[in-house]
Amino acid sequence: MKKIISTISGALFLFAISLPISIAKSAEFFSIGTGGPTGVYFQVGNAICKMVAKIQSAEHGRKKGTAKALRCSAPSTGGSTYNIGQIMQGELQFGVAQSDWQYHAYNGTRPDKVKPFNGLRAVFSAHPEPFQIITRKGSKIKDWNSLKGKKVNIGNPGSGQRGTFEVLMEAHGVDTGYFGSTSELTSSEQSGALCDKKIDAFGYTVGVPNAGVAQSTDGCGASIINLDTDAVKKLVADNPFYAFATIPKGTYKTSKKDVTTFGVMASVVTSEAVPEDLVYAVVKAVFENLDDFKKQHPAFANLNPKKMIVDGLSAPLHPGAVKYYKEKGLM
C-alpha cells in the first residue's frame, strides 16, 4: 500500500515540476481513495480523475491558464473504512465507500468498525454493489450453511467486504470459528488463491461485472452462491442501506441461473473541511462528462444523475455538490 501511494506521489511530484512555473504554483492537488487495483472502486476513482483532466484541459484551452489547475490522483487503498478514516485525518480529500459504512461513520453506529465522523459529507453515488460469496469448483459449497468448516477469505481489515462479511457472520450468529480457517487476503489476491485451492471461498462486495470475480469464475470454474437466508432477509428489512440484488445469469461463464444476494451502493464521499470550490469542480467534471464516465466500466452503464444525488447517500451532501446540483436543476 505505502509503496503504491509513494510511487503515485513521486509521479505527481515529477509531473508538477515538469509543469510551467505559473501553472505549477497555482495547481491544487487532491487524492481520491479507492480500493484494490482489480476492483471497481479503483475504476471509479480513476474515471473521476480522467473527467477532471478532460474538463481542465478544455477550460485551460479557453482561458490560457487563468483558472486554478486541478491535479488528481486515485491510489489503490484498503477500501471503504480506510478511505473514510483517511478523509477524517485530512490525508485524502475524497474516497469511495460503501453506503452502509458511510451511514455508520456519519451516525456513529458501528464505532468498533469505523470511527464516528459527523464531518463526513456525501458527493454522489455510483454503481450498486452486490455482496457475493464465490466458491471454488469442487468445494461442494452450495449455500451459507455449507461454508461451515471450509477455508474462507473474509477480506483485509479496513475493506468494505471485510466489514460486510463480519456483519453477515453476526446476523447468522457465528464467528470465524464457524469456518475451518479464515484468511485476510486483499481483493487482488483472493481470486488467485481460490484457483490455486488455497481457499474454498471468498466474500466480495463489488459492482457487476468484475474482472477479479471473472478470474475465478471464467478462469477456474468457481460459482457464486445465493444469499437469501432468513438472516439475510432480516438484515435487509432492518437496514435502509441494504437492498436485495440479482446477479443475472450469463454474467460469468458459470452463471447458469440468476443469483439472489443483497448489497449496497458505492458512494463518493468527502469532508466538510474540503473547500466548496474543489467539490464543485469535481462534481461538474463528472456530471458534464457523464456519458464518457459511463464508458469507463460496465458497472457504470446505468448511472442516472437524479438517482446519483439521492441513492445510498446517508450523510449530508457537501455544499459544493449542492451548489452544482441546484444550478443544473437536479435539486
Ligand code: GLU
Second form
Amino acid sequence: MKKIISTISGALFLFAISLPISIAKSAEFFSIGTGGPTGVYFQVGNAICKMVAKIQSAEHGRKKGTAKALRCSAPSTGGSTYNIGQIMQGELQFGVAQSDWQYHAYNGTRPDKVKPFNGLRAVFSAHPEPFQIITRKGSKIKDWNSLKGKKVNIGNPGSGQRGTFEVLMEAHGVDTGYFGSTSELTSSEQSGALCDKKIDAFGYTVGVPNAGVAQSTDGCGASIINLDTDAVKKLVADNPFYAFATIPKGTYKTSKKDVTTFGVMASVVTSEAVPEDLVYAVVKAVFENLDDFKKQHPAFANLNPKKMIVDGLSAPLHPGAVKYYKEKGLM
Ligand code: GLU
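Show the form predicted in complex with glutamic acid, please, the one above being the form predicted alone.
Zooming out: every chain and molecule, the one shown earlier first.
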C-alpha cells in the first residue's frame, strides 16, 4: 500500500513539475499595449492578436507539434507613453504609440514626457491620428483662444494626448493656468464628463471615426474646433512627426464643415530585446491578413503596406520586421 501511495505521489510530482515546462515549451505569450477601451489602439492590438491566432491555427494544422504556439493579448492601457515605458521594462513586448512619442523616446528629446529608450524599435505604422479638441455644446468655445478660462480635460498621464496637449500649450506660450481648471480623465471617461457638463472641452489624439468622440458629438451635440493657429503651423513646420490633418465634414453628426488640425501617426513599436522570430511572426500575420485588418475599423481602410513601413517611423525597424519586408520585396 505504502508503495502504491509513493508511486502515485511520485507520478503526481513528476506531472506537476513537467506541466509548466511543457506549456512553456509549446507556447510563447506576448502582450501588445493599447489605449483606452473605447479608443482605436484597442482595436489595433486586438486585430493583431486575431491575425496572429488565424495564422497560427493555419500553420499549426500544417506542422502539428513542431511550431511554438503564440499566445497574444492586447490589454487596455494608459496609452502611448505608458506603453513605451512598459516595453522598456520588458513588461510588454509590443505597444501602439503616437509617432511624436516614438520619436522623442528613441531620440531622448523630451525626457520630461517620455523615458529616453534607444532600444525602441519600429514595427509598422497604422492609421493617422488627428489631435482633436472637442468642445461642449453651449460652451462658446470656437477656437484655441476661447479655451481661456474653461474647464479642460488634458488627458491622463501616460496617454499620448496628454503629452501632445502639453506641447500645444507650450507652443502657445501658456500652461494649465490659462484654463479655468484642468482634469486628467482617461479617454473612456472624458465624453461622459463633457455631456454631464463637468468639463467644457477635452483633447484627444485618436483615429477617425472614434466611438468615444461620437459619444459626445452625436450624443450631446459637441463639436471639434479648428487648430490652425500660427503656433500649430510652426509645430508642423518644425517637426517631422506632425502633419496637418482634416476631419471631413459628415464624420460626426455635428461635423458641418471640414475641420483642420494637426496630427500624428499611430505606430506599433517593440524593443530590440524582443526576439527576431516573434517580431517576424507578428509582422507576417499582419501583412498576410491586411484585408482582414482593414475591415476591423474604418480608420484602417486605407492601410498601404509600402507606407506602413515608412510613415511615422523614426526608431529603426526591428530586424524581425526587416527580414519579412525584404522577403516580400517591400524593402
Ligand atoms: N493616441 C492615444 C494615446 O496615445 C490613444 C488613442 C487610442 O486609444 O486610439 O494615448
